[in-house]
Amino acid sequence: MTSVHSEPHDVSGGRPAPPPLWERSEEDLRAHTAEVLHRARARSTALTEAVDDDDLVRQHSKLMSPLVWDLAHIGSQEEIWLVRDVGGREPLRPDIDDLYDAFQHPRATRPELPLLGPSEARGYVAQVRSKALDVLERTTLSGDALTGTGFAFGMIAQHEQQHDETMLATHQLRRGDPVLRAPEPPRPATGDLPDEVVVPAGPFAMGTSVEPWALDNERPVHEVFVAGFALDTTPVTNAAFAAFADDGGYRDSRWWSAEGWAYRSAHDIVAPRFWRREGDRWWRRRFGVDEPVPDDEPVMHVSYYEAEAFARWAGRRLPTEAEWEKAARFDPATGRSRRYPWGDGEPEPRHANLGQRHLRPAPVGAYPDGASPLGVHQLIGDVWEWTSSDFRPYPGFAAFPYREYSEVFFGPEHKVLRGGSFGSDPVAVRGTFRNWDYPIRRQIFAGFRCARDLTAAETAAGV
């Protein structure tokens, strides 16, 4: 089997990367863990302080919780895992455990619950965080599976950042004046890129058994053989997707699966969510701003069904999850799988559009330093990418630390998304990270890229 990790290096930057978590001293690991927890909380605070209390308790869409529910849920999970389980401390608010159990209460009905009000929720999460940081200072980070290399703390940081991205999606759904602001993403500095890249046939190491903060569905590492295929160099752009819509793609059942056509027809979907037609061009609403749809950005707010239909219209298909990961991680020069497309170093601003630094995807080609060894661009950040794969366990999967994180979602009901979006934090995005959702979802920051099988002549020529 090819090696998942060797000596960390960042080939794109020409300088050594910081050591991975499993090689850091306990003092350095503790400082890093505190930093990612602080970063998550700063973002949660910014997203909830951007609106008044009336907005915090309002449900902006039946698809989403009120923002105040997400805030208190973040605190509740942190209390359960870090304060009680890791720290062994007395519970602060055991009376609210059920209120903030996502499995007991669907999003549509959460406003009917006796939720903590804005002021009470803020006080609660602050109290929990104070105790959690004290637990971090007193916990040996070389203990059991829950505390070793700080796993539980990393899990909670990822959980909070995932809810921050959910809250960002809620902001996109809210009506009213813009309340979020960020600088524009970089423009491409390179010339035109090739339309596609060929990924050679052969095995690669998929998943991980050594990444300390990887979640259970990313484990264990296993060898997968992938036939040679061609993959789009960049995600599908708004201009390309507009051509599909303008060509009648939403009105032609030939391009749609039976399930996709039924959903499209039932909801009269004619464009990506938040798009509208005015005269001879498309417009969109983005965090309260109305603007022309930019041609060169990756398309987003499209469902799996829309992505699948576009791919058929274009004479292509969606990549499998294994194809996506091989394109993102496999280095043909060494035969190893990297942590990220650019190498093993943690994401930097030059690599990818992450962390809500910008409130939109960057134009395609804007991050040449983040390209994979095969020359595939923007695999990390900008938009989540639909794959054709159902969410399934890897061979040898073991649920940890609880079944409800992954295991209960396995099956054909959910499709896998990869790569993260501009609203994903680096702590919650790796080359092995797996997201999943229903194929109808359109409010998430999801786009896609297309693939195709190689022709017999290409395969025979060793293309």
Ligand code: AVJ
Given for the second form:
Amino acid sequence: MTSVHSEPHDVSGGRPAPPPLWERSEEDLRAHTAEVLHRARARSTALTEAVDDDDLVRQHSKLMSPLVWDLAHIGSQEEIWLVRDVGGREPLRPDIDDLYDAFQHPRATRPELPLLGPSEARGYVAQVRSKALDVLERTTLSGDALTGTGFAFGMIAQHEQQHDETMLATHQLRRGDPVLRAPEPPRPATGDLPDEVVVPAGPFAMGTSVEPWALDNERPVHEVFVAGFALDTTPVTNAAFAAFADDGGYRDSRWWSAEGWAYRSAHDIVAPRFWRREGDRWWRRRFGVDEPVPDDEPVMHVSYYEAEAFARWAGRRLPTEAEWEKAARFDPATGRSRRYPWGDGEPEPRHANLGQRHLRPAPVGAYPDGASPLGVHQLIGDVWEWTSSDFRPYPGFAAFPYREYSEVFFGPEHKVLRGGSFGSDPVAVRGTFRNWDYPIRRQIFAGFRCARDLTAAETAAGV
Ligand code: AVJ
Ligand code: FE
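Now the other one: the form predicted in complex with this ligand, given that the block above is the form predicted on its own.
Full complex below, order starting with the chain above.
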């Protein structure tokens, strides 16, 4: 059994939040950057040491790479960006660039490639890391766009953590006994939350031009007018979603878009992925554990189409990503957009269920300290949230530092997800962070919450 919950950021509870990156001395920033890289590596190591070599090279699902591919790909990207580009050093393994180029080989074909074996891959990533840390020591962090405030190092730490979340999804797809463990998430404090919160009409600042490690698709900051709307206080729970399934929601085309219905029918989907019916109860498999589906946790492993169908059945709709971000960042007291729902301070364990400290979403209401000024809970952490928005560039977008991070994915075929999951590291989630995927995807740790337009009477009353 391997545990990855005792990470450095997990022990900061109670201490004052550290200053933001742009206010730190060069030395401090360098130390912080090294620590973030180290945290990512500790997680990659835990996720790949939890299983034996056979398991590492096996493909657990056509949707995923073998874990050993993710591991060496992490090293390859670090070599390309930190060792070669920032450091100007000689390539270590130019011969394997192509093998670990995600655009050359679709996931389904990766097991057939002449990949580095487990011990070679481990040796490779360690060698790259030692060179990258040496580059970090010798790089001025106030230079150009790539190195300023340590951007390239932050980008590579986020890249590793994104693949760690992907590897965690591979663990969830894997058959066999449990190999990961973590303590249970907190229970909600007492007190019922209102079902929904009204977000008042008006403009807000969406995206960012100042967040140092924000990726290209989060930039630049731009004003967006958002009509008044109501948003669920918490993500939709398993109990609420089960009511949709038990009401025949999966069998009634009225609730589904044409594409959603075609997809549902072709694959005979009748419940969230990993759920099964036994007698009068829903059960699920979670990292190798069979358990009754807990009522009060956010639903996850639903596609965009299932989220959309639930919303229509409930007489509601999914929020746009602008609505989601306004609910998460807009502070009505100042009119300013904040970095996170709770303010500008870095995520702490009391704010949100992030970083694989737990192996499940927390029940709704479990993070009152993470609520937004308008009173919306659990926007960050627990489950990614599907929005109704296609993944598109913001006005003024410029690809940086490479087109293949975001630009090649813009268009109607990808939907935006927001907020991160229990499996997302704090370095890879922000109020502005944008994730995207195909609307059919269910293996990711994604759920959703619903929104609705205000009624004419509510608008007139200025609620
Ligand atoms: C932003 C999560 C959609 O995993 O496909 C990893 C991140 N980009 N390597 C993905 C990414 C290049 C990306 N997502
Ligand atoms: Fe990648």
